[in-house]
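First comes one chain, alone, set out as structure tokens in the form predicted alone.
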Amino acid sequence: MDGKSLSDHAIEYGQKKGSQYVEARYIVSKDDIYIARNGSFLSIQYKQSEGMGIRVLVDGCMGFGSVDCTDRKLVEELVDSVIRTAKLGKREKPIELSDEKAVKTSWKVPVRIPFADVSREEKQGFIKELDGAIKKTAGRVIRNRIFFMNLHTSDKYIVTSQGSAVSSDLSLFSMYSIMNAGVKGASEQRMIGMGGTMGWEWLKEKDIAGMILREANNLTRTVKNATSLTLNKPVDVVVGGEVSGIMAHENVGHPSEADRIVGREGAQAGESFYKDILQGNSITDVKMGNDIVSVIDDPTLKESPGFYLYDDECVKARPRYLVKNGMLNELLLNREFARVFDTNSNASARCNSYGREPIPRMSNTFFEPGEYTVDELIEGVKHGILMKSFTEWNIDDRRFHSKYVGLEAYLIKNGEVTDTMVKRPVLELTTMGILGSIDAVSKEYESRMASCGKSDPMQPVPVSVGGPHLRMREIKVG
């Protein structure tokens, strides 16, 4: 039997065995991976996986399992095993799923140049040419140049006992570069993640080589010229889209995950400070920051790393305003936790393979762009810092106390960016401190990619962590 027929059979078989809800997820994924250091390839891999994940709901308890074959008998044995596992569960409150509209549809990422149509020599050649260009311009300052390129495709079919069936075809180009620079005892490291849901054409259309080369030059300039600066009083800070993106992801996206709030993720990835602020309050009664601040998680952004049109529970995706005009607005919900919060799913269920269960996850999380140009943000600063990128970040496991260390950063005086580069400025702020200090947001938006880790076993999923520039007032900078 093919994957779709076998998935349909698993649904029928699970219902006959007494499961109140059955969900089958059949995925075929392919990864073409290239890893190089200083022009030499450390690894070239081609990996393919194929299999089915099954979830059942029996008497208020959930069971999950997976199998990496297309054998009908083994799939039936898996369904039997998952149902037995669910029956062993004992819960004070039974799991229920939110009521969602049944859908039957398909979606795919538009691709002009499929990865399979590009030779291995051309793929390797891109990395070698880029490495050579960096070596030529940066000389010996950038001592290590590491590149990781993954060309990922996946075909997915999800079917449920409630009448939904969604097929999808995904193509994702991801590229990470790590550069280590050193001169006269000073050293800096730069890691850049870029990615998009396109084919091989993504490289030229987004000028990825040019972007990485510019960042290499910025890193060289930083390690040569940045000097320590002591600021005795709070100043204004303008952060670039890369910094605002990681802030949106860590300070707003993660605490918005509903499973963290109720404690399910506590042992694996931490909890959420929302658990405290929601005590006695409805979600939309909580003030998070200034009125100008809105944070969106939007899986429907075309060509973005976290793009999808239907989640892994067959719920139609839409933009989710986690914070709207300074107020907490909604959480990241799958069907299980949507029922806990007495609402509907907002299509946040994601898994990274057939062998993992779908749980509430982010996609593309960012501050909503505003009305100002970047120049206008800077013009409003008499004395402060422009932090264009970061080299380090830390945040507690409840996503409240955070620290961001700048990499490429400049002193601002009288509304102009000076040539003075500031070495590793440090922002240590609470989530409320960040959102409450923002008074202006730029129109311009820049995209960055990351692999967001969560759960146990670990489930890394592609996300966007870019955004607009933000102006933050009266910040104590370390």
The other form holds:
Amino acid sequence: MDGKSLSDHAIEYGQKKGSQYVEARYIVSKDDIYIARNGSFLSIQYKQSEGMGIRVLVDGCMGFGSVDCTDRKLVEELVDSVIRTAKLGKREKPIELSDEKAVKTSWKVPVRIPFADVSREEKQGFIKELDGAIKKTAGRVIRNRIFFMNLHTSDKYIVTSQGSAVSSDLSLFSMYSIMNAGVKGASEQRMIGMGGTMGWEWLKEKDIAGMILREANNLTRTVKNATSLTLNKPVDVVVGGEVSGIMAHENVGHPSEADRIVGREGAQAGESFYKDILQGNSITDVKMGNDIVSVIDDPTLKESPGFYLYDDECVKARPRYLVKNGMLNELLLNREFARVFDTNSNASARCNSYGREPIPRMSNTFFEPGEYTVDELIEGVKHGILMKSFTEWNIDDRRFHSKYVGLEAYLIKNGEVTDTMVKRPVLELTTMGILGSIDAVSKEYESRMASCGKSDPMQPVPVSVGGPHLRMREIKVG
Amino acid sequence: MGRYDENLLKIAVDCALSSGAKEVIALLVQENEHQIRFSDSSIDVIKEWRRYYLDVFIAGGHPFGIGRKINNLTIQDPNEKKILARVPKEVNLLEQLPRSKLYLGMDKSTYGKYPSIKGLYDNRIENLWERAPELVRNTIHSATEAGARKVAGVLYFGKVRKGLLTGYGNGGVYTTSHCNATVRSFYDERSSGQSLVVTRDLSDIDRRLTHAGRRSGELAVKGAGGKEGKAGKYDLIMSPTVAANIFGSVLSGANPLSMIIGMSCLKGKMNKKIGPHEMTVFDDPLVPGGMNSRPFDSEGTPSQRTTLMDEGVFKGMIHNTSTAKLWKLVNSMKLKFWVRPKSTSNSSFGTMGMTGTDNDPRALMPAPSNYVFKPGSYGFDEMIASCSRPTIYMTSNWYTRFTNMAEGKFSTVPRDAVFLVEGGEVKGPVRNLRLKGDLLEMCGNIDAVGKDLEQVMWWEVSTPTLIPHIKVKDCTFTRARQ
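Return the form predicted together with its partner chain of this protein as a structure block, the form predicted alone having already been given.
So here's everything in the complex, that chain up top.
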């Protein structure tokens, strides 16, 4: 049986066996992977995998199972087993799903040059040329240059017992690089993630090679020139798109995930400080920052790493304003937690393979660009720091106490960026400390990609973590 | 698991060799795993995975120069027809691939016998799924009895059958069972405690799970009402969970791959003293009950224990056959020429996390088995009593990230109950601190090593680690500044 027929059969069979809700997901994934160090390939692999994930709701209990075969009998055995074990959950409070409109549709990522149409030589050649260019300009300093390139495509078919069926074709180009730079007495490491839902054309249209090369030169400058600076008083800080992107993701995106607020990630990715601020307040009553602060999670952003048009529960995707004009506005909801919050899903359900359950996730999370140019942000700073990129970062599991260590950073004096580079400035701030200090947002937007981890078993999903520049006032820099 | 067919190993190896491959490894894996996730003292979802796949690694001949052509394929739900259709194509593809400088050949010796390891499989795993939800409810109950107001966690259990055959006739088939749990209790929104169960042996699983529930509940209650911690210098007592995360980051550097890509703080430290006399650590695939214990590695090399740290001196690295040869080549000036490079039995079909799924492409690389610390002399109470200076006791941590892995500079976030210890007594819980450190400096500042080992493996620790409480002097704690 083919995957689509098998999924349809699993739905029918699961209903016959007494499941109140059944969802089947058949995914065929292809990954064409190239890993190279200093121009030599460590691994080149092409891998195709396929399988089915099944989710059931029985007596108010959730069950999930997956299998990597297309044998009808084995799939029926799995459905039987998943229903049988789900019943053992014996929940006092039954799990329910929000009511959503049934849809039958399909969507695909527009691709001009499919990965399959490009020869292996050309794919290898891109990495070799890029490495050669960096070696030529910065090889003496950047002695370790590692590239991971994955050309991923997947065909997915999701069907539910409530009448929805969505087919999709995804094409995702992802590129990660690790560069280790060293001069006498100093070393720095740089990890960059970039990606786009496009075909091979992504490389040229977005000038990926040029961007990585510029980052290599910035890294060289940083390791050679950055010096420690002691700041005894608070200063203004302008952060670049890469830094604002990780802040949007960690400080706003994660705490907005409804399953964390309810506690379902309690033993893994943790809970959310929103639980405190929502005590006795409705969502839109909570002030998070200044009026100019809006944070959006938008899966419909074309060519973005986290792009999709229907989520993994067949709900139509739309942009979600997590914070709007400084006020908390919306959470990230799948159907289970939309019901808990007595609303509708906003299509945040994602799973990264047929072997994982769909849960609330981010897609492309960013501060909404403002009206200023970056130059105008800088002009408004008398004494401060421009932090363009970061290295170490972390945040507590309620997403309130965060830390970002700068990598490429410059001293700003009298409205101008100076040549003085600051070594590893530290922003150790609470979420409210960050959002409350922002007084201006640039209109220029910088794109970055990351793999966001959550759940158990871990299921990383591609997300965009870029954004505009932000100006933060009176920050205590460590 | 009725359909496991180990004849497929020979079919795959013969097919690859007759198609022109010079070396081949076939690995046949069948996994049947279950998971119960719970939160707010109630079961959220019960999951089941059924996976059956054949990994085939193939290598070309010996050209002049370093490295050889290699290729990997995975066949899901394998059978003879699929093997005969796909393996020859992948062998032919070798021609088009560049050489991998990391592959210099596999173990060519022939082994008739492999070590036997106690406690790899407990047949009670077969029917555990029937009892598992009740075990979870009992665990929750014991946590709430200890004072927890809500309990979250995960119980993960299953059975794995692995068969290996190399082109040199090495390998065999073995079965393992596992049952791991993380229990996290909450007294209030900010006060929590965590406890782990990591075992292959199910003889005592009921008691171990309820004990974990009780322990996490007690920690949550003790952690309630914590004061804001003050940034500054403290001595630090790490629970085994924390110590496995921090010192595991040091040990991950004893891997040639980490050194090659500039991610090891141990580069250039071989035979140098980096810790105290009490710091002795092994990579041990033979330890009974170890979650990565196995009779042989992915090249069919019999498992052996490797000393990584010997009385504070960095003594050894893990290797597979290729990296052992490569290391000898790269360090030819330093290593004695008559010493034959030898694998430490750490060859593994590892992943590089490119897709983050169960189907991540696998490649042959050195990977640790179980890290095993030699027990020290301190009981936990004795360690607390030894604290003459202000000391932080961390029971759990998460989100360890590095400024620079080669330098070993990092910070990590304490999670769950954190206590201030003064004058040899636990004074009370503290909150919202962050540990900032330097891995090598912390090794050098180890002050006391506990005598009771616990096996740690959970969300933040992927390599099974048998480790006691460890006390480290002069650690820096910071906190959010605004």
